[in-house]
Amino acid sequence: MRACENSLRKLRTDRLDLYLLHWKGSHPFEDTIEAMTHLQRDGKILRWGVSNIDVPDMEKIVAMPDGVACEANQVLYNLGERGVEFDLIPWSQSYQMPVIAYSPIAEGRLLRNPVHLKIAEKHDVTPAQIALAWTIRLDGVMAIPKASSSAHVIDNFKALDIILDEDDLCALDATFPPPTKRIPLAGW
């Protein structure tokens, strides 16, 4: 609760639309959920969620009183970090809980890949837009890419209009294979 108060003060606002527990910490989830519920009742947050929390802990959270009020899980997800596709994304979809993908273009590390470049050229867009379009292709997955200028925001927005076809997806899967088993949650 103290962290939320500090955030409100730094942001010069009286309410946050979505407040996230960033990592599993030393405090029990029960205490965190109770604090989030209290912050909601006080009108300081509208919704709460988590970040970097894997399926076993998500199961614990939703089994707790008020745990089903968890609105989102923010995780590392991009073509190079696909582990969440095996279990976390399907689990989240079953609860209709959005997944927020951070670092969807992997801080630019994937963008010089020849497959990315070829698909971007085919669609007459940038490799970053392809990475974003790929990340948000699944129901319930949204991305929070970096944007350092208005033009960058507009470029990111244009990724919403890109529809990757089966050939594109197969080429990306061949280059960046999807997981075939459970992989521990990654994070930067």
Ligand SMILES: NC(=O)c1ccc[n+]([C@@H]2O[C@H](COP(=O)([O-])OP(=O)(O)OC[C@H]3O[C@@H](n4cnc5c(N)ncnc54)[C@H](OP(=O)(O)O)[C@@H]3O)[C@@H](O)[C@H]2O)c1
Second form
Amino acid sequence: MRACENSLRKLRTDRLDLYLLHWKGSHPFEDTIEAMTHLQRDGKILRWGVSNIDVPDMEKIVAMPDGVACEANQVLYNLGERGVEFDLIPWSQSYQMPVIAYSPIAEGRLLRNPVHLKIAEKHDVTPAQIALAWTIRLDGVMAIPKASSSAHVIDNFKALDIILDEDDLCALDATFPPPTKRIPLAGW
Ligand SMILES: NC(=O)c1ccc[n+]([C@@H]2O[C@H](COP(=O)([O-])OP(=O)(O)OC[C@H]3O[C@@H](n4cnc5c(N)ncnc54)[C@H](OP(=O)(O)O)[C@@H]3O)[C@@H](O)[C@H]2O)c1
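For comparison with the form predicted alone, would you give the structure of this protein in the form predicted in complex with the named molecule?
Time for the whole complex; same chain goes first.
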């Protein structure tokens, strides 16, 4: 409750649209959910969700009183970190709970890969735009790239219009293989 009050003050606002638990901490989920529910009733947040929470803990959260009100899970997801495709994304889709991909451009690390560059050239866009278009290709997955220039923000917005075809997806799968077994949630 105190953390939310501090954030409201720092942001100079009286209400947050979506408030996330950053990661599993020392407090039991029950207490966090109770606090989120209070904040929602008080009108300080419209919705709440979580971040960096893997499937076994998500199962616990949705089974708790008011736990199904969890609106989103923000996790690490990009071409180089595809573990969540095996279980977390399908699980979230079954609950119609959006997955928010953080570091969708892998902090810029994947942008010089030759396959990536070739696909960008084919679509006449940048490698960052291909990374974003790929990240949001699945139902219920959105991305939050960090960009510190207007030019990058505009480029990233335009990635919504890129449609990757089967050839693109196969080439990317060959270079950045999808998971074949459960991998515990990664994060940074
Ligand atoms: N929930 C969590 O635990 C967690 C953990 C990590 C990050 N996050 C959040 O995830 C968001 C983004 O993650 P991130 O910053 O780690 O990684 P990211 O968005 O994958 O990468 C950011 C890097 O990509 C560059 N970039 C952005 N748009 C570009 C474009 N169109 N062309 C070329 N380069 C571009 C940025 O450069 P410029 O700065 O020059 O634009 C920056 O160097 C942040 O809002 C962060 O708070 C959440």
